[in-house]
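Given next, in structure tokens, is a single chain: the form predicted alone.
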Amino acid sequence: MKPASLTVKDVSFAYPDGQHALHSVSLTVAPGEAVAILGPNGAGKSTLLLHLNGILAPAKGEIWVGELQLNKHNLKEIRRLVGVVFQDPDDQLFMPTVFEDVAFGPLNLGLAEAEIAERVRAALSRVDLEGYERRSAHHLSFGEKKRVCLAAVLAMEPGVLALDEPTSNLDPRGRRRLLELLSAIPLTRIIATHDLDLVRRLCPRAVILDGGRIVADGPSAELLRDETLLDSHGLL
């Protein structure tokens, strides 16, 4: 896995009901950088993440992963390069066993059986779930489900991880373990979150999104000291 750069250029998006979720959003993330996306509910954080691998398509603007511009012709490659981990793992896990959930992406790449098995083994090892291959994800704890989702993305050998509220609904032990795992993954990480402690621990840079617009972008330590800024955008 090699970290990739990410560039969002003047991206705007509206849902079919007319709700304008993103307004001319521009953002550049360097390879290996960890960036937090902060903002109140409805700010556009999840919408932005879903654009990064083409789940949603912008009404205008461009998205680049490294030197590759996202378009309908390279959607498969972009989705290999940018792995999205949803807030609710039950939205992402749908196969009978953990092995099949983690193998689903590599299988669709057309890889040989032996390579798929090795990718599954390596990904589960990265998230401390060795031996879980034959278990049903739906019988696991919420924290274990989150780690299976992370393994499924890592098995694709992406360059960018996009994580939507990764610590939500986790107990203290599960949260602590997930933060340890995320801190050890040497990929570009874009993390939408309300967890300011996560930001302090994992993300040297933060972006505040509100009303579909970027209102602040800078060192996390500086932004998190600005209580007036945080309060005005629903973060305190």
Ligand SMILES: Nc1ncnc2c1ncn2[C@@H]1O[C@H](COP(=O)(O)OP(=O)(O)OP(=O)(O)O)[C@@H](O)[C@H]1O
The other form holds:
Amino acid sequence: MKPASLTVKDVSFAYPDGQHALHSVSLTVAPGEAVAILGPNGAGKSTLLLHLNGILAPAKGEIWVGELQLNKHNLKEIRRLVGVVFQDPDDQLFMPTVFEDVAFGPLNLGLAEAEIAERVRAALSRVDLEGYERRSAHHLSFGEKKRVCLAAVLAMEPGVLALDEPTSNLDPRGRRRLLELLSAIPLTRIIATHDLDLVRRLCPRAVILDGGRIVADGPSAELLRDETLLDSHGLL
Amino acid sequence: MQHQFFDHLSSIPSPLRDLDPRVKVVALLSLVLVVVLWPRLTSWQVLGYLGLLLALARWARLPLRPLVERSLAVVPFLALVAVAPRGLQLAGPIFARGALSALAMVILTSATPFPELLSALARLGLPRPLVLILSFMYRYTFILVDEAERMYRAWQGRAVSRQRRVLWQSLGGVIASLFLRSYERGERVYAAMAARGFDGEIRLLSPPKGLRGRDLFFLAAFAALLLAITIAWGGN
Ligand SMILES: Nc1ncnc2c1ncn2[C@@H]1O[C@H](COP(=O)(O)OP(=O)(O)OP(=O)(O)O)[C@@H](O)[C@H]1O
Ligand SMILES: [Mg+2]
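Having seen the form predicted alone, I'd like the form predicted in complex with this ligand now, please.
Whole complex next, starting from this chain.
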């Protein structure tokens, strides 16, 4: 696994119904850095994450991953490089078994079956789910589903991980487990969250997004001390 | 959550469950073909096929009750035939054919975990889009049932009006929003597939696996019995 840098340059986006979700967002993340994206509901966090691998295309602005600028010719390569873990694991686990779910990405990369099996094994062991290959997602706990989602993305050997509210709906133990896993992954991590404790533990840097605009960007220790700032953006 | 209704029978260990799913599909489908297409079934034949299926169910250690209940699920459809002109004369043979076919399929799906059944169908040449649709159906039936259950409970909680008409109207609303939610779910699942490199081409894993001696033995024995019953008790 080799962490990649990520640059969002002046990105604006509106949904087809006219809802402006992002206004000139700019963000540069160094290889291996862990950055939290904080913001109230509707701030545009999910919208921003969906731009990072080209699921949504910006109306204006550029996305760079390492030396690659996202465009329709390198979309596939960018999607391999930027792994997005969605908020609801049921959206991301759509195959009959855990094995097939984790193999889905590598299969689309056109890898040989032996290589795919090896990647699935490595990814599942990375999230402590060895032996879960033949289980079906609907027989797993919520925390296990979340970890399978993470494995499914890791199996593509990405350089950047983008996680949308990874700890929401997890019980304390499942949450602790996930935090441990995430802190041990040496990739560039961008984590959209409301979980201030996660930010403290995992992300030295935080960005506050509100109304589709970046309103603060700095060391999370400082931002989290600034109660008036947090309060005015609905984070307390 | 009521996930029991789908998977619990196929988790019972048995010799039939351990066979290659392809030979089970071929064996039971050929029984269905014979039962449906043989011009005039004699009572002896019907009893013979029934005996064969029950022996198979017993070998698979399947409890009889759920098998019979599930097979009889076709009865309401047969009732439609009975009201047709000359219906009652036809109803007997059609009932026998319908119930035997249903029993065969229930045994097949009860003695084979669904994911294995899917990969067997894929390797027997079922078109990939169909395989993918079936696998989504398997995965999302559970989620849809859960969602419907939750919404139904919420509806009951709010359904204070005693007026029938108002009640039915609000139930209509529940169903409409279930549709909407499923549609939105579909969009999110598609985004998750695209995020892992799905480009419209359906790739399936098919680890090359040869048939073993016992698979071939089962197939041969089943075919011999099927043939014997069909010919010896075929009458004229
Ligand atoms: N598919 C969509 N169509 C139209 N508008 C949308 C769509 N998805 C989101 N929006 C709108 O875009 C804005 C940003 O939404 P987004 O989901 O990115 O926020 P978020 O920060 O992820 O919020 P949350 O914390 O609730 O997940 C909101 O005003 C939302 O209503
Ligand atoms: Mg969101």
